[in-house]
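The form predicted alone is given below as one chain in C-alpha cells.
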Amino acid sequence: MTSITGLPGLRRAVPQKYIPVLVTAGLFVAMFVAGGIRYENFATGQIILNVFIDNAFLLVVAVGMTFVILTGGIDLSVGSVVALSTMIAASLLKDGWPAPGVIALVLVIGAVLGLGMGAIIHYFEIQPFIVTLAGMFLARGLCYTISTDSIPIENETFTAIAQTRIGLGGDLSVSPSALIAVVVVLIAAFVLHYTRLGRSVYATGGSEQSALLMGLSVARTKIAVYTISGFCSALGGLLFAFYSLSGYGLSAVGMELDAIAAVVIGGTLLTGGSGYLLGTVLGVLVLGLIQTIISFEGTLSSWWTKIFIGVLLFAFILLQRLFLGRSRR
C-alpha cells in the first residue's frame, strides 16, 4: 500500500479514487493466475461463469448494500429478508399460487420492509445499525411463523429456471439467475452514475449537511436507498430459491456480513461518499474465487474462506484509512 501511494507518477496517472477498485481487480487477476498455475482445468472461462452462477444472489444483495453504504448507512437485515423471501415463495407455491404472482408479491414485501426501515431511520433519527438489527430479528422471526422446517419448491417455473443453462458459445454456459444479477448491476450502475438519485446518494454520503445546502432531498434519498436494499434482498431471496429450490428459515445466515465484506473489498468507503458498483462486482468475484480455490485444494476446511475474508477486510479497511487520511491533508 505504501509503495502505491508513494509513487507520485502513478498517483498522477491514476486518480486516487480509482486505486481501491484497481487493487481489487489486481487481486482477482492474481488469484485467478495463481489458481491456474497450481490447479489443472482452473484457468477457464467457465470457472468465472460458475463464480457468477454460485454467487448471483449475493451479487444482487451486495448491489443494494452498496447504495446504503454509499450514503454512510448499513443494512443488517438483508440476510434475514433473503430467508423470509424464500419462505414466502416456497409456502405460497406449495399452496398453489402462480409463480408470477409469488415473485411480484415477494418483491413488494421486500421493498416495503426496506421503505419502513428507511423511514424510521430518517424521521426518528435512529442509527441504521439499530433499526436494521431490529429488521433482521423481525424478518428471521417471521420465517418461523411460516414453518420451522424446510419447504421444498416443486413449481414448474422455478424448477425450469433452476435447471436452465444458456449457452454462450463453446463449452461456456450461464444460468438465468446470473444474467438477472448482471442486469441488476447494469441498471444500478446507470442509476448511480447518470441520475439525480445517484448524485444525491454520493452527496449524502460525502456530507449530509452539504447535500442539504445544495438543495438535495436527503430524506428521500435515505429512504430510497433502504427501499432499494429491501427490493434487492427480496430479489436475492428469489434467486436463492431458484438456486436451492427450497425455503428455509435458517438459510442465508451471515449473508449480510458477506455483502458488507464484498462492498468494502470492492473499495467502497464505509463512511460513504466514495465507491463503485464495479468494485462490488469484483468484491463478490474475489469472495467466490476464494471458495473455488479452497474447493480445488480439497484439503482445506471451508472455514478458511472466513479467515481469508477477514485478512482481506483488515487490508482494505487499512487501505481506506490511508486514502482517507491523505485526502484530508
Second form
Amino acid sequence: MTSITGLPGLRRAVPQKYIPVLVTAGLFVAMFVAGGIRYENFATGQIILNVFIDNAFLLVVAVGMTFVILTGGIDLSVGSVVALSTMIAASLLKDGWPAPGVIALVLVIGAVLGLGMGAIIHYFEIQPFIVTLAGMFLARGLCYTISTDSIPIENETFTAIAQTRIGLGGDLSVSPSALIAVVVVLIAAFVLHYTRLGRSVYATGGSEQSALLMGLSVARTKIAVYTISGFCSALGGLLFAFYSLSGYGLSAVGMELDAIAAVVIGGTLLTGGSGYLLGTVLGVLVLGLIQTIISFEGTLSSWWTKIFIGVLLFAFILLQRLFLGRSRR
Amino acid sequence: MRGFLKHRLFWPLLILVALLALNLFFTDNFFKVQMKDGHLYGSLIDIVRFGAPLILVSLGMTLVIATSGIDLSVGSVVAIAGALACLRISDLSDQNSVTGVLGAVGLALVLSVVLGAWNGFLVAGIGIQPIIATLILMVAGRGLAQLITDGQITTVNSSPYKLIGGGYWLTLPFGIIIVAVVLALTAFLTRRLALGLLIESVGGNAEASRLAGISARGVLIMVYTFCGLCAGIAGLMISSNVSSADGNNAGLWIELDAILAVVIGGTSLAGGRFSLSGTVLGALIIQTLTTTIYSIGVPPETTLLFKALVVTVVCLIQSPAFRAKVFQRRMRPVEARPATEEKVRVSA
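I would like to compare: after the form predicted alone, may I see the structure of the form predicted in complex with the partner chain?
Complete assembly follows, chain above in first position.
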C-alpha cells in the first residue's frame, strides 16, 4: 500500500526518514518566533529551559514510550506508574526512610512492573494494549490503597533537589530534574543507535518475523523495552515528586496520552520500526511550548490546550501520510 | 459437555456466574426483584441499568474492533453529546417541553454521528492508524466538551430528558429498553444480513476484501459512525441520569472499560471476528464487578485492583498461548491451532 505522494524536490534534498523530525523542529522554531513577536519577554533562552524544567518528567516517560512504540507495542500504564511512584516515595519518606533507599526502591518497583507486563505480553501472546491497560488499573489501584489523599513530601534531600537551580551563565538556570532528563535522553539515544539492543528494537518493530529469522532475541528485546518503559515511568514519577513535592494517586492522569502524542508528533510510527529519540524530545518541547503560549495568552482556558494538541496531532499525521505514505498496518 | 466447555462464551459466563454467586453470600436480597409503584426494582435490574451506557459503547466498539480498529474517542463523544444536549435544554424557555428536548437530543446525536464519521474518514479515507486517528478526537474532543460547558457542570431540570437515563417505561428502566432495541437492531443487521460477514472480512484483511469487491472504506466509515452514535446515546443516558453535563469527567475512561468488555467477551483485538453476546457479557461482568465491590463493602478505592485482577485472569484464560503452556498436556491437540493462527495474524 506504499503510495508515492509529496514533493519530489524536497524528498530528494533531504533523506525522507528525517522529514518528520525536521517538520517538528520547524514547527517548534515557528511557534517560538511567533510567541516572541506576540508577547514581551517570550523570546528568551530561559523560556525554552522552563519548558524543560516543567516537562522533565514527561520527557523521561516519553523516552521509555519511544522504546516501546519502536517495537510496535504500546504502554498505557505509564501515567499510573508515575502516580504510584510519587505515592510510594511520599509515603515511605513520611515513615522516615532515607531518600536514597526510597529512590532506589521506586526505580526497582517500576522496572519490575514493566518486566512483568513485558513477560506476559511476550509469553502469553496477549496484546500490549490489554496487558498495559491492566497494569494501568493495577498501579492506579495500588495508589488508592496507599492513600486517597495527597501526601506532602518534607524530606530534606527531596526539597533540596526541588529548590536547587543550576546556573548556566547569564540569567539562565535549570533544575536538576531537567538535567537528569537530558542525561536520560542522551543515554537512551546512545542505546538506540549504537548498541545491539537498539538495533534489535528497530528490527523487532520493523518485522518481528524477520527479526526472529535473523536470529535476534525478540523475546529479550520485547521484555526489555517494557522494563525500560517501567523504569523510565518510575524515574519520571520521582522527577514529578521533586516538581510537586507531594504524592497523589490522581496525579499524571492521562500522561500516557501526552507521552504517546509526543512520540507521534516527533515522527515515530506507531506501527514500529521507524523514528528517532530526537523527534520525541522535540514532540515534548512542542507540547510544552503550547502550554507556555496558552499561559502567556492568559485569557485562553486550559481546554484550548487539548484542542490545539488535537489539531496538531491531526496536522502531523496528515503530514506523515503526505510525505511518507506508509501502509496502515 | 465438552462442546459446552469449548464454547467461547463459557469462560466469561462462568466468571459472571461466579461474581453473581459471590453476592449470594455477601449481599442480602441480591437476587430479589420486586415490583414497586409499577416499576421493577432490585440489584440485578440496577446492574443492567447502570451498565446500560457501557453496554452501548461496547457494542459500537465491538464492530470497530471487528474491523481490527479501535476507537479511543468514545469517552470524549460521551462528554460532548451530554454537554451539547444539556446546553440546548438549559437554553430552552420551558425545559419540560418535549419538542425542545427532542430537538436537543437530535442535535447531540447528529453531532455524535458526525464525529464518528470523522473518525471513519480519517481511518478509511486518509488511512491513518485507528488508534492515532481516534486519539486526535479523544484529546481534542475532551477540550471541546469543556468548551461547550465552559469548564463548569451544566445542570438541567427537565423531566422529559430525565426519562432517557433515569426514567421508567413499561415497568422497566428506560435505559434498558434503549439498550435492548439497539442490541436487537445491531444483531439483526450483522447476523441476519451480510453486514457482519463484510465487517469480519474487512477486519481479516482489508486489502483482500477490497479485491473481492467489498467496499472496505464504506464498511469502515459505517462502523466508526455507528460507534459514534452509540457513544452519543450513552452520553445522553449518563448526563440524563444525573441531570447535568460535566465536560471534564463524563465518560472518562469509558473507552478502556468498553475495550475490556469487548476483549473479555472473546473478540480478538486483531479483528476478523466478533461476538455481540460476548460483549454484552463482558460489559455485565465489569458492571457486576463494580456493584459487587460496593455491596460487599470493600473500600471503593480498591475497585481498580480487582478490575486489574479480573482482566488479567480472563485474558490469560482466553489466551491460547497461556492455555497451551499451562494446560499443555491436556489441551494441546485442541489449542495448538488457534495459537499459531494468532501468531501469523499479529506479524503479518
